[in-house]
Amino acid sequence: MRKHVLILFLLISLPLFSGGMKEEPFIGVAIYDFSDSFIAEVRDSIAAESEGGIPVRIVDAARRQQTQNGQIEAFIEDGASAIIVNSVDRTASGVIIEKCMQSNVPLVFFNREPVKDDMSKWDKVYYVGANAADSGRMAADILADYWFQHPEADRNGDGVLQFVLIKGETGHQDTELRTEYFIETLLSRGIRLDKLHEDTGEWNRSKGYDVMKSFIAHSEDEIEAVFANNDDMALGAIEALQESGFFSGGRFMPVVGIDGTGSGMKALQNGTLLGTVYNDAVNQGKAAYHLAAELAEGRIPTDEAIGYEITDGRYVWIPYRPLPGDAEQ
């Protein structure tokens, strides 16, 4: 009799125990590379904004899409309420969306915008980023202002701006748009251009250094300006230029970057970086987190709920801001 009573007690209590063991809700955050300075600032903003709210689990794919796919699958298996993704390869976004659709786990992408066809696959997919074309225009305006204010910038006196270009990751929308609108804006301001060299630095400081060393080896006496698609590569270029005697003894080279990272701001203050364009990592992180939190709670995000304007039903655009340094070099 006692045995039967014990079994009955356990059967009645089982739902209570299993309910108490239910895992707490969380938002998964998949980052393409922790070493990217700008992305690290967005990551830190997401983590800070989650305090007191739905907790986050943040993982690093170390630039491997296969790794990231596995991380997202693990988030889904662990019961993530929503996932924030900074894709390694934006063309892989469609596969990620389909995985999450099957499990009904909402998605927020940031920085690496999925193509519109992929975004349209599901109504629980959102994107947070900045208009890359604007950053290209602003970077060009910084350099154009310097060019017009400093006749000595035309080192050979031919009236043509000889420049080199260090591009970000091939195929990344920011790489293409920042470059296109940088050149288009300089031309629209009446500056004749001669692009001496271009190469990819993969958003990486050490690769930016290597690329710039190669440019210097080929054309040191001809280069009149450097445009890098982000601050990390611009800082690598500055290191290479310093080794060749620039930024001392009156030798200045205008270098323009984009992102306004902490290290970029230091270079701006010490006069080695001519200018940068502030890419608001803090607000991108906040917007991404609040979108994901609303979706995790089963709600349709609104401007009022997340504190940011949602355009076209699923995009949040955080504006850039130009940060020119002291041009009196």
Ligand code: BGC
Contents of the next structure:
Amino acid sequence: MRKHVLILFLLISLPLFSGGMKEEPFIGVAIYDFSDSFIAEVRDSIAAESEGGIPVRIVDAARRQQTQNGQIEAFIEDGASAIIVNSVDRTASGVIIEKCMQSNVPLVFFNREPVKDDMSKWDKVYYVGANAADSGRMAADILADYWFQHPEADRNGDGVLQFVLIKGETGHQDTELRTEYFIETLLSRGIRLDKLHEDTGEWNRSKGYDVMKSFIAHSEDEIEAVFANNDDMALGAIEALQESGFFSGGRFMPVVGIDGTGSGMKALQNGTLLGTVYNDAVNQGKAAYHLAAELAEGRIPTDEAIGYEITDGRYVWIPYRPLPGDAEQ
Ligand code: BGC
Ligand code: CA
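Could I have the structure of this protein in the form predicted in complex with ligand BGC, to go alongside the form predicted on its own above?
Below is the entire complex, every chain and molecule, led by the chain shown above.
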């Protein structure tokens, strides 16, 4: 009797396990932090692009890699056809790749770039991003143009640009490269530099505010320019500067960011942000989705199928664009 029940159970449940009653296919999307303004724009672009195509399931790791690992495991268990990952800690990508490889679930990383060694672990791993060095150069050019057009920007008249840096998360490729090429470009344009302070604002607006507050407390009269590795931190810095009387009564401070997010663009228009560099959230989201959708269908993505150029067989680079404001007063 018991044996019969068991057999009956197996017969009924077999189609479930063998895929006979297959669930709807979907693409899992694992995001490092929903509250990151730029990333939220990429996320919205992925969601918009999925309309009418393979649906997406989007989850937030709230900056915890352990949470994200669990979310990716759940995607695999639920039968995801492909997974898009914006990793919390990009050095954890190797573990994620191995997990997906075991279950043959293709992967598309974006924005937080896995190291080359990890990328080459498997051929169904792609990356969508932007060339960080370019954004550093473009941000520097905006500031250099301003510096040469505005002799009064040299507040102490010593011929040297005294500046402060608000950096993104330590270890993020964008933090290191944007900063490096920003400085290199200013020097190559013949500007002598004196970095007064630098600190990390973790990509975050309120941390950017705190960092700027402390720079002002130390060196209010010396600072001649601010470079923040992204718009959110630049906006935090502007808020702190406003509290010290900048941006009114003819007191200006050149602040340069990167991203061109919605709120960044507002600051550009109201003249508080000197300039920013457009980090194309829309096209990064579209490219990531179309790569994942092709992989989900079991195809090897081609430039024609996804509408973007694939470099080295696994990278899609979306160009940055300088956005100088008209804050030049
Ligand atoms: C963006 C930042 C964002 C970070 C998140 C960068 O490319 O410019 O605004 O916080 O990515 O990883
Ligand atoms: Ca000076």
